[in-house]
Structures are given as structure tokens and as C-alpha cells.
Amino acid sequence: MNVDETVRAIKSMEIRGAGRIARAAAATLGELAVSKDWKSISEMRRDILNAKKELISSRPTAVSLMNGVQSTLKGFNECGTVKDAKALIIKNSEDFIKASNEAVTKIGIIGSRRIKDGAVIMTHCNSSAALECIKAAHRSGKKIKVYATESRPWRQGILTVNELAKEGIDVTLIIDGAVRSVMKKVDIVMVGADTITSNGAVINKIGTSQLALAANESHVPFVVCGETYKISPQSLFGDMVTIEERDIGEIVKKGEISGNVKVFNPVFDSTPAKYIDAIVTEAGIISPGSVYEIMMRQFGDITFE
């Protein structure tokens, strides 16, 4: 897709997911490079410098899109050609889709130790990270049981639960007010992450917070599932992350409310660190307090704006 198509796609929500969104950034810029022939360097970075502002600003609360935008461009702004930028974006696009791909992998076979044979665990949403964790434990072989929240307004569970049934998992779909009910059952809460930020609080789809409490109140570990590009360098220098609203839309019909009612409809909340138990990375499991460390080893030398 072109980078209209892109922007509009992940607006709408026709691509959706963290580690998704960030791969089509990434694509649509390295497809830019093949595509279009610029007569200067000058012109590429003009055009280049819209494309990277118009996919950032289309989720800006998924750093996972800034961070794969980042290192798609990694090193263009010290390209002397055209010819060298665009080989230099290619490969920097095609090498970061490689390595989001491995990035799930790793994940899942490191999150699968974490969960036991027998284990009943409850997930949020449709995240990639969190669902491989649960996919590879069953493939080895582990009996286990999966809730999964419906995950309003968006209804993301549905996803979920086709994806886990297709695998032949035992999963059931729960209203997101029933977390609190079911989570006497659970042992283990196994989430993903938009944005994880420098002192290892997780930005996560709206109702995370409230699967973290009810996990923390009846003891059950809550894990956190993401690669590292999800980690925020700007946070570190007190950028806080904005949380993305949404159209009311989504959540009322034209006509159903009074003109004097407010609709908050918000897509992220944020889960301290305090209630996070683990994250798993494709660098290993780390504590939240671990965070920091991992965020200098991945972008000490990447410059962001």
C-alpha cells in the first residue's frame, strides 16, 4: 500500500495491532523507496520526512509505529544519494519486518515456559505476542484454558478466540465486567503491549488496568507480552504518552443520547509497574525495572525527535 492507503488502513482499524501496524510502516516505506524516482536527495527527504510524519501521526499512541519508522530510516539522513538511500531504506525496511517476525517467536517459545500444564489463563484483546506465548505452551503439549475478553468497543476477543479455537485451545469468551468474576479460576493473566514505557508501566488496549488490579487482588501473575521496539526512549526524557480517543461512534448510535451527554471513549489505559509481575521479550524475560537497561541497548544510538 501507498502511504495514504496505510495511514487511512490503521486509521480505521483494517490494520490493527502493535507489532502490525509497525510491520505495514515499515513496508509502505521500503515499497516508497521501489516505487518513486527522485531527481534529488533534497526531494527524497522532503517526501520521505511527510510519509514518516503522516504514519506516525495515524496511532500515536504506539510507539511500536514510531519505533519501526525509526528504524526503517535508520542512517538516511547521512545518505549523499538517492540511489544510497533508497537501497538503505529497503533493507532497513525488509530487515525490520524480519525481525518483528522472529521477535513473536522468541517470545512465544520463552512465554510458553511460564505457563504451566494445566494452566488456565486469561488474556485481553488480540495481541501477537501474547496469543504465541499461548499457542506454543499448547503445541508442547500443555492442557490448558484460555478466557479471553470481548474487548470492547472493538470486539478484538472475537479474533482471539477464532484464533485460539483454530488451534484447538479451550477457549471461552467473556464479557470485559465479568474479569473480576472469572479471575478466581485463572493462574496466570497474559497481556500485550502498545507502548511500554522507561520505568515499566505497559500502555495497553483500555481495560489492561482493570485485569492488573483484579489479577493483583486474587494474587495471579500478570504478564506482560512485547517486543522491545514497544519500549518508549521518550518517555525517559518525560514525554508522556498520549492516549488515543476515538470516535463516540463506536460506541453510540446517532440518536441515542441526549446532546448534553459526554462520551469518553479512550483505546489505551496504563498499568503501573507495581502490578506487572513480568515481561517477556524477545531478549528474555525482564522485570519492569529492567526496562531502562534493554531500552539503551536498543536505541543508545538512535537519535529521536
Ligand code: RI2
Contents of the next structure:
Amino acid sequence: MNVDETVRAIKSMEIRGAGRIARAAAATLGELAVSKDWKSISEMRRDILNAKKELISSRPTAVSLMNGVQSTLKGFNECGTVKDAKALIIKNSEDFIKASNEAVTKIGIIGSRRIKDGAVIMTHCNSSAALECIKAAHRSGKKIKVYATESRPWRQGILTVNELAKEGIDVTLIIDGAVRSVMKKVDIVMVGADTITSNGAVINKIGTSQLALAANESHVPFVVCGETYKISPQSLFGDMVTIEERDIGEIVKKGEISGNVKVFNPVFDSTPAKYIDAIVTEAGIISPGSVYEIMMRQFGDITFE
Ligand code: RI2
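Just the form predicted on its own so far, so send over the form predicted together with this ligand.
To see the whole picture, the full complex is given below, headed by that same chain.
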């Protein structure tokens, strides 16, 4: 897809999931480098900079999107010729997509070890990283049962229950309001991440922090599954993560409420580190307190304009 098509697909959530949108952005930049010919490096720089801005702004909360774009454009500013710049972007794009897919597989293997045979798991929204842990546990022969929340308003839980049922996993759909009462039956909560901040807080689908609260009250381990490119280097400088607010049409039907009723539709929330027992990354299982080290190892050399 070209840049406009990808931006439209991400904004409309036709392409969704923090990992998928990062890979889509990287692939689009690679496609642009393959398909377009520029007369000069400055003309190319202008197009690439526009593409970067458009892609990064398409969904502001998942830092994976920005990190995927930054990773694909790493070294671009130092390129002197269009030929070198095209080759670099194509290679970086392929490398990021490959590493990102491998990271999800590794997270599945590592995270599945936290799932005991006979475990009852709760998950929220539709996280490929969290679901990979659950699927890997199932594939290894563990008898597991999953409660998946509907995850209103977009209802990504419907995707999750169908995806897990297709694997032959015993899965039950619950409404978001049932989380606290169902938590009594749960052995471990596994959710994904859109952004992990340097102090170990996790930004994920709205409602995640309520699962964390209920898990904490019932002494149920709360585990976040996220690739290291979901760590936000900007948060080291105190930058706040933008919580995306989406169209009210996701919550109410036309004419359903009177004109003077307001609707507030934030689609992510932040779970403080104190409610998170572990973060499963492709680099291993870390405590929220170790995010800083992992971040410096991962991003130490990236500068931000
Ligand atoms: P993976 C999703 O956001 C959910 O919040 C999910 O937990 C997170 O991205 C990570 O997903 P949305 O795109 O990268 O549904 O683990 O708004 O697939």
C-alpha cells in the first residue's frame, strides 16, 4: 500500500494492533523506496519526511509505530545518494519486519512458561503478543481455559475468542463489567502493550488498568506481553503519552442520546508499574523496574529530533 492508503487503514483500524501497525508503516516506507525514483537526495528527503510524519501521526498512542518508522529510517540522514538511501530503507524495513515477527514468536515461547498446566487465563482486547503466549502454552499440551473480555467499544474481544477457538482453546467471552467477579476464577492475566514507559507503566487498551486493579485485589499475577520496540524512549525525557480519543460513533448510535449529552471515548489507559508483576519481552521476562536498562540497551544510540 502507498502512504495514504496505509495511513487511512491504520486510522480506520482496518490495520490494528501495535505490532501490526508498526510493521505496516515499515513495509510502506520500504515500498515507497522501491517504487519511487527521485532526481535528488533532497527531493527524496522531503518525501520521506512527509511520509514519516503522516505515518507516525496516524495513531498517536502506540509508540511501536514511531519506533518502527525510526528503525526503518535509521541512518537515512547520513546517506548522500538516492541509490544508497533507497537500499538502506529497503533493508531496514525488511530487518524491522523480520525482527518484529520473530519477537512475537520469542515472547510466545518465553511467556508460555508462566502459564501452568490447568491454568485459567484472562486477557483483554486482541494482543498478538499475549495471544502468542496462550497459543504456545496450548501447543505445548497444557490444558488451559481463557476468559477474554469483549473490550468495548471496538470489541476486539470478538477477534480474540474466534482466534483462540480456531486453535482449539477453551475460551469464554465476558463483558468488560464482569472482570472483577470472574477474576476469582483466574490464575494469571496476560495482556498486550501499545507503549511501555521508562518507569514501567504500560499503556494499553482502555480497561486494562481495571483488570490490573482487580488482579491486584485478588492476588492474581498481572503480566504484560510486549516487544521491546514498544518501549518509549521519549518517556525518559518525561514526555507524556497521548491517549487517543476516537469517534463517539464507536459508543453510541445516531439519535440514541439527546444533543446536549457529551461522550468521552479514550481508547487507551495507563497501568502503573506497581500493578504489573512482569513484562514478557523478546529479551526475556523483566520487572517493570528494569525497563530503563532494556531501553538504554535498545535505544541508547537513537537521537530524537
Ligand atoms: P499487539 C491494541 O490496540 C491493543 O491495545 C493491544 O493490546 C495492543 O494494541 C498490542 O497489540 P488497538 O490497535 O501488538 O486494538 O500485541 O487499538 O498485537
